[in-house]
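Only one chain is included here, represented as structure tokens and corresponding to the form predicted alone.
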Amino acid sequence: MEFINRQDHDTLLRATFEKYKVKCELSERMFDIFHKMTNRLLEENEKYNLTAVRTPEGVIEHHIFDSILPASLIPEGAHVLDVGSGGGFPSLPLATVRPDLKITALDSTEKKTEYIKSTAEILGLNNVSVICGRAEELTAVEKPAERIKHSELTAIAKQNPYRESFDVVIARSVASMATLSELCVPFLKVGGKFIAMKAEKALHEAKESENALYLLGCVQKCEIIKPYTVDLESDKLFFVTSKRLATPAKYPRRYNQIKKKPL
């Protein structure tokens, strides 16, 4: 386990936002929580396995510069919910930015949720709420869909606490556009604003993914926005759209058909 100073931090961290042409605007209690996040990571990662990147220096460039990137797209004061959020990337250094938004960190496995509950304790981010669960089992409605009309999605989501209930969520996930879109889409309100954080090897599933953005209740056609103006071989894309209709009731369907079939 490789732990390290809060100066060399700091000069890593100042470093990756000179890689990549980004000014960098932390302020000193930023840098502070940035440095206490990586050595935590790295010392609870030994025990619970929490990520694949196991050293300073991953850990700065890979999860929180990585997480930081997307914080301009997000409205003032919105309710963020962050998908699959593993071991708190994008949540806890989004929180650490952008103190006036609400943000909630969905995982599926109880020791990620708990490690991003204590963590955010331990960095005094009271922004960060955690629930543990399946994306689509969260939404899913259990009236029957053939027997729900369009004009009853609105009352049934406010039957369900998580359904059209976030003002933006956010993915940072390897899993296909397509498939993503049915996993969050159903958790967005009308207006919202759902961000995929992909890898310019995935360009291709910003037109795959139209028809299932489509049939979700979204703008079909994804913005496309690259956070960075240097050519480098790890290059990030960003892709955003909005919802401008309720999700229809038979949407999130079981993972199984998610993945077997993509929308």
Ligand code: SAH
Contents of the next structure:
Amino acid sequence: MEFINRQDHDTLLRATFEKYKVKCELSERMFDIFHKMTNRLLEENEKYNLTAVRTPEGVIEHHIFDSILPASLIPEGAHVLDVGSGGGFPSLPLATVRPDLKITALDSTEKKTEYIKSTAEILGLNNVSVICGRAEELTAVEKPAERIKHSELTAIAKQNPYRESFDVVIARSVASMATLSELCVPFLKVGGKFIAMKAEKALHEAKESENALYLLGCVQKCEIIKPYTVDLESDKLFFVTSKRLATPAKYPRRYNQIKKKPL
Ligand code: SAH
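Let me have the form predicted together with the ligand next, following on from the form predicted alone.
After this comes the whole thing, all chains and molecules, with the earlier chain placed first.
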């Protein structure tokens, strides 16, 4: 079913770039993919709950445009993990504008990962793959010894297909920064980049997560990046940090511990 035609969709997408004073560098092919992405999301959303956003305008601004914004922070050819991808955001728009990236979308809900997988196929995005599972379970080390030498951590990571294996880990709207860090950082290679997509109102989380970032092996002070310069109510911020050292084997903990006692 078509909720919005191609021409109206192009107009709205262009208007969103103008609203935020961001230069639109999308190709014809990208406009076409985004038009199909919006219609498919709205159609599938009627069958099961993928997003609370229910209008083409909302999908364009809050899902598509928003997801493209971190593209310039991601190095060429990176293997990117999107933790808690939901309806495929930011994975699907990022894969559209950056065909050089290899993107893996992770979510704990199977209907969501199935949706992302089938949508990527329909849209011809062959740089997207999915994993269904809980972030903290995929990277957990079984029975970590109390004292483990730092040099042994590389061997431990090698035994796990996900630990320390992505160049970039990104997440939007999944958890507060300290909790999110414990879910995300174990997936990251040493030298890799962690990008949390946040809003102005979550600025205090940057300070609150310094201890968590330190314990997990990251530079503890996030760089705060504003993706555009106009002042709007819903101001977006990216918290960006990088990994200096392998994550100790005791992290991530079980989810109830992460929730109950954030690092
Ligand atoms: N990133 C998307 C979805 C945000 S909703 C967006 O911005 O639109 C949060 C998503 O994270 C949900 O789909 C939920 O299933 C997933 N999620 C929450 N905790 C998770 C965990 N521990 N491991 C994997 N996925 C998780």
